[in-house]
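The form predicted on its own is given below as one chain in structure tokens.
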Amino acid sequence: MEVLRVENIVKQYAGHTALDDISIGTKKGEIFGLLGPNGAGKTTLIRVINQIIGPDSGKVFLDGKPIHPEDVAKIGYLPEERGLYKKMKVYDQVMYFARLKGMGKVEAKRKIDHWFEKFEITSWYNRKVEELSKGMAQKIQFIITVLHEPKLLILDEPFSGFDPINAQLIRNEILELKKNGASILLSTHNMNSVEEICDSIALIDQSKLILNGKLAEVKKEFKSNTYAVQFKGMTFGFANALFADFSLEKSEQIDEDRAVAYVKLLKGNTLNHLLKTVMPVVEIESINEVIPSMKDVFIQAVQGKKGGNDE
């Protein structure tokens, strides 16, 4: 069963449509990437899920039941714009938010101690937030988000502002939360993070859902029948052999007599046909199908949609 299900959500502001019939779902133990350009509608959707604003139409379900205001306690939300009280001491602040989520004082203290020891920040207990660096404050915000062990986590740009070491620390914790059964909705512009940890993705652009599905399947849809061929021999001879049945997209010289060529199959030709064509003129060292990165998919999907709207 899906932990979160969003069905046919529509939200408008003074004639502007922020969300246009959006439907997505996340399962237990899944990291779901919510992607889109700035202004696409991602933040509005997150606010609808969190009960901060209501939709004009459509429904949000948590564990198969319509979501209610009290269900927010089952959600951990890490907003892109962090919200900590600067004059408050770190420990007091984490305890305050834990109590707001319904945790008892003894349980909260035990879990606060656990997370502070895990992140090696026990010396921060009595420091004020205004004394912390941006990265340090973000660690505190992350702990507040996960402390009550929510079944649904909504993380908006969770790696923003972290150095590579701490970004890896947070990434590992997110994967551990997934392993323990949390459903995680990850909103980010960092396509490398999407590649590394997301199981499924949805791409919203101009308020509409334009991609939705398993990461591997979405990338497969955007394959262009192109192969990276590494060979030893003359690039000129390789290119001439291709003639009209293949398209040489680009080539990169490795050293004096070795290169990698990116070849697109045309007219229903197969990989075997490509090999038979070029093997008489060069020595093939390796050949691999080119799978698009999420950055490539993002750009193609968004630009293709905009191009379609212009026609």
Second form
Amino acid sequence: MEVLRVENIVKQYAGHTALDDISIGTKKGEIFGLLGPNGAGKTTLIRVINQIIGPDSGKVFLDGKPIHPEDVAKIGYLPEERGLYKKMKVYDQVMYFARLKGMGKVEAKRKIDHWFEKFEITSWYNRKVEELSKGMAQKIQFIITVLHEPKLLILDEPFSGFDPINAQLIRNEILELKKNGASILLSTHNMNSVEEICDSIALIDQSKLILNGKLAEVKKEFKSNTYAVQFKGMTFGFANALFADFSLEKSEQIDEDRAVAYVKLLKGNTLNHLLKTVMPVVEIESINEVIPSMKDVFIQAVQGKKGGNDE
Amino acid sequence: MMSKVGLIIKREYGARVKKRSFLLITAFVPLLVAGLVFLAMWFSIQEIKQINVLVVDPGNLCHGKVFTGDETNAPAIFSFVQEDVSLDDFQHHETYNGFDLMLGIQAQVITNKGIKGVYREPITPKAEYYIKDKIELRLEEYFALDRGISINEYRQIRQEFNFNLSSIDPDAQDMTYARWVGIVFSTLIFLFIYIYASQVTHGVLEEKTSRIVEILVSSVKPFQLMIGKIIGIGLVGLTQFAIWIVLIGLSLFLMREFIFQDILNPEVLADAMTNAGNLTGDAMSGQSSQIMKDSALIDVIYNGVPWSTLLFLFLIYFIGGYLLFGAIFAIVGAAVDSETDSHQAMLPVQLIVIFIYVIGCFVVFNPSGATAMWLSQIPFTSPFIMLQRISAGAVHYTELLLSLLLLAVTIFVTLKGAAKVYRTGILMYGKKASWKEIFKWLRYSK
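Could you output the structure for the form predicted together with its partner chain, given that the previous block was the form predicted on its own?
Now the full complex is given, and it begins with the chain already shown.
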């Protein structure tokens, strides 16, 4: 069952369309990567889901029911551009946001203690936010986002502003929240973290949804039938052996007589065919299919160079 | 839903009331007012120093005939000499050391109407007025005698007419002074809006520039955020006003009890009035009639002003005016992107508020006129104008109801419009919205 379902969302502003018929869904216990270049419409979509702005048409469902203003208590949102009240004490501030999310005082206090102890920052309670570093403030914001145990977490660039150690800490927390059943919508430009933690992705470009699905499947879609062949022997001989059925994309020399060649199979040729062709000239050490990185997928998808086009 | 607005109000209120600047200003203003009152009182005591006047009166026109009554604290006392005193003697001769002022009354004063005098130290206006009044009175009497009019006849002529205007309606009260009470109320409303409504702009801007608003709007509706802020800041203002009134009242009370017992003591004031009353029969002077006017003011303040009605309406217009302008200032905060821009953008609104207030101060002179009537209906001006008209007794209750209705409708519409602009504006970074854009935001339905 999908926790969040966004259906045919259209949002237009004077002069331009921000979202053009977007439909996506996230399951329970899933991390869903919302990707796209700057200005693609991700923030608008997130604001529509958060009911900050209303769509021109289309619907948002939470737990299968049309989303309702009271549902804000079920959503935790960490905006990309985030701030806190500088002059307010850390504890008072977290308590304030918890109460705005509809938590009772006693429950909120218990959860605040829990998270602050977990992050070992209880000594910050009475400090004003202006006394904290940016990374420290980010931690507070993360706690504010997850404190009320939302079933849907929307995290916009959650790792920006953190040093590698704290980024790892936040990453582990996100994974733990996932394990506990939260559905997480993650918007980021950091493709490494997408590969590491996302189960599914959607890619929005120029207000349109251009990719959507399981991470592994999307990547498979972008495979270009290319293999990395590691061999012992002359690269020159290897290249000569490839006729019109194969294309040598590039090659890298490992040492004096060993190299890796990236070969693309053309016109319905198989790997067996390739092996037959090159085995007489070189000694093959390994063969791996080249799976595109998310970064490649992103760039190819956005620039319209989808790998399967020439198949 | 209501509890969220409650939480926002609580935060807005708490954050401001706990600020050091709030405590400082709350304590400083009453101290300043008390200090100024103290200085004013102090100087008025200093003025009581009697001026010793030497009247050089060769024609013996005045001696023994300048009526000074039995005032113990008269601003000046007169001594008369008939021989000429030269300026040099007055300046250096020890006989005249004790005199502060020398007046020369020549025999031909009746024809040339000129009296000259020299002082050692400048004389206060009050003492000068007193001296002029006394000498003039005597010389006029001399003049009358010279023309064959008896002193008694002259005094009858000189007696001021008691000019008393009253309404044809026997139940109507004299509202001349009550109008000034209206001005005071208008001023309070003006100050309140001017000081606190602008804080709404700063508050909105603080949340916008620090991007807290991003987190906030995912928990509360922008309208809740806006109305919570406006009310929270309004309550801060009310708290500050209440503390000011209590502290200023207390300091005036303490001053009366311990420092200026004589001046501020009602019994002394009453005595002065009785004395003034006694005087009128003998010699009517401008001063005594002034005291009568003062006592009329005091009387009107205690008995002539419809306090309960006025206070009630004051509160309503106070709150209404604040909500209306608070919403407008919230729009300004949402439309701009930096503190610097906000000052520029607030200026027109602030100038309009000042302008309306200044117009309001003129209404006091003609509270029944068409301008006053219209201004007391237009919702943006009525909070400043209506109270003056009411305190002047110039308003029929249907007018009042219409004005309140218009104000309520306008507040509703403005708050709704402000909420729309606010909702779009607070998430719009990096640029200052133009008026055109703001109107466009107003048209967005979602």
